[in-house]
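First, one chain by itself: the form predicted alone, in structure tokens.
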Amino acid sequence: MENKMNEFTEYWYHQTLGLRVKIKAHLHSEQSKYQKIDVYETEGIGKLLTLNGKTMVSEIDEFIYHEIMAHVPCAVARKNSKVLIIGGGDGGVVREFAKHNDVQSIDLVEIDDRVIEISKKYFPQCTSALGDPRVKIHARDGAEFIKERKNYYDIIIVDSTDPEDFALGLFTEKFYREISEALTSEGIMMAQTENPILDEFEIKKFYDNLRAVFPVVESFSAPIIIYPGVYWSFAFASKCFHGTDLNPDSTKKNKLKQIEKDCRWYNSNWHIGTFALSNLHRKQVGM
């Protein structure tokens, strides 16, 4: 919510905590078919995108989320020719996958095409790869799109908003089962899974749903400044590989090392270490 002319505040954890940001300018505001979309120029975190009053992307930390969502599964996958991203209309995850020359196709399925168009205008650093010929944009419901693909994708990323409203269906066992069916026999999926310390959405349910479908389900974390509590968790689910089973192929490892040089957050040492969880994190996700 914008509570003063020069401030934006998002309240979370049952409206008992919040993030307050000083605003220089309110750059854009509209009600799309699906949600309220706003863009702010802020004092401390650069441009900020919010959906229904919730922080989604900021210039100060977008690279963390986007780098790990792409490079973690790519570092593990033995094959990553075909990639599907559900959500992620800001384009940041696409940008990072596009750095891998062995990725042959990227399907971006974003239910609200206005998020894509607004991001192109205000976050061009995120949308820079949307024009890549390997990228196909589908303005559709990801839960419906996934039903049409069987044994097709090597990697699927669920870059969703919180498990509320139209995004609630992206956290169910039924949806995860459809993802599994769309993945190849060595397929990997990843999803954001909220803050395990505050645990406003009972994230163990997400992991229980994943465990009902995938033989390998793990969790890791990264700091995202604009998300509730800063500490953010991610699910890694696979039909055969663990999150720390980095591809041993020397050619692939060398390519990843080259990509790492341009990353601001991701590297393979961090990758291995982030899967070592605290006792609290393990308990919250049921491990």
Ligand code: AG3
The other form holds:
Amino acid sequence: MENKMNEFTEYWYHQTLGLRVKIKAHLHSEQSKYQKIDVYETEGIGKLLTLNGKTMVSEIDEFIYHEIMAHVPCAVARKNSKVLIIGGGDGGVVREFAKHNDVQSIDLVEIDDRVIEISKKYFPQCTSALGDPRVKIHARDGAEFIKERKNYYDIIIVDSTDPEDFALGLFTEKFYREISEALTSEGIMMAQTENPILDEFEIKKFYDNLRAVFPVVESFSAPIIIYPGVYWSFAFASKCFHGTDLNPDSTKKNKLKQIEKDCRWYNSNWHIGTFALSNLHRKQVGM
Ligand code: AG3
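Right, and the form predicted in complex with the named molecule of this protein, after the form predicted alone?
Once more the chain from above appears, this time first in line as the rest of the complex follows.
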């Protein structure tokens, strides 16, 4: 929600607490078929993209979210060849997967193609890999798309908005079952799962939905400056691997080390450490 001309505010935690950002310019505003899309030039954190008044991407911290969404599953997966990203129209997660030469295809399924177009214009650093020949963009509903592929993907990422409105379907047991069916027997899925301390959305039920489908369900966290309460959680689910079962293959390990050199957040020590949960985080996700 924008309050004054020179400030952007997002209230969360039942509208009681929030983030306040000084803005230099309101670069773009439109109502797409699905949502209100805004881009701000801020005083301190670079450009900021919001959807329905909720923060999605800022230049100061997008690398954290995007690096971990791609490199955590890639470090564990024995095969990274086929990747599906649901949501994520800003292109940030695609950019990070594209750094892995063993990834053969990346399907990006974003319901709102306006998010992709606006990101291309204002966040070219995020969309830089969308032209990669391995990337295929599908402007469709992920919940529909997922039904069409069986036993196909090695990694599926759900890069969604908050669990409300049209994104709510991306947190259901039914959807997780379809994801599981779209994955190969060694497949891995990851999703953003909100702030477990404030826990506005009662995320345990989403983890219960995952547990109804996947034998392995784990959680980890990373700080995202612009998201409610900064402490952000992610779900890691798979049919066999734990989040800390890094692929022991030495060629793969060396390749990952090369990628890590250019990462500003991700490295494999951090990866192992982040799966060690506090008591509160464990309780909130039902572990
Ligand atoms: N993913 C959005 C996470 C939820 C943010 N919630 C909020 N601001 N209330 C963003 C996609 C980045 N690729």
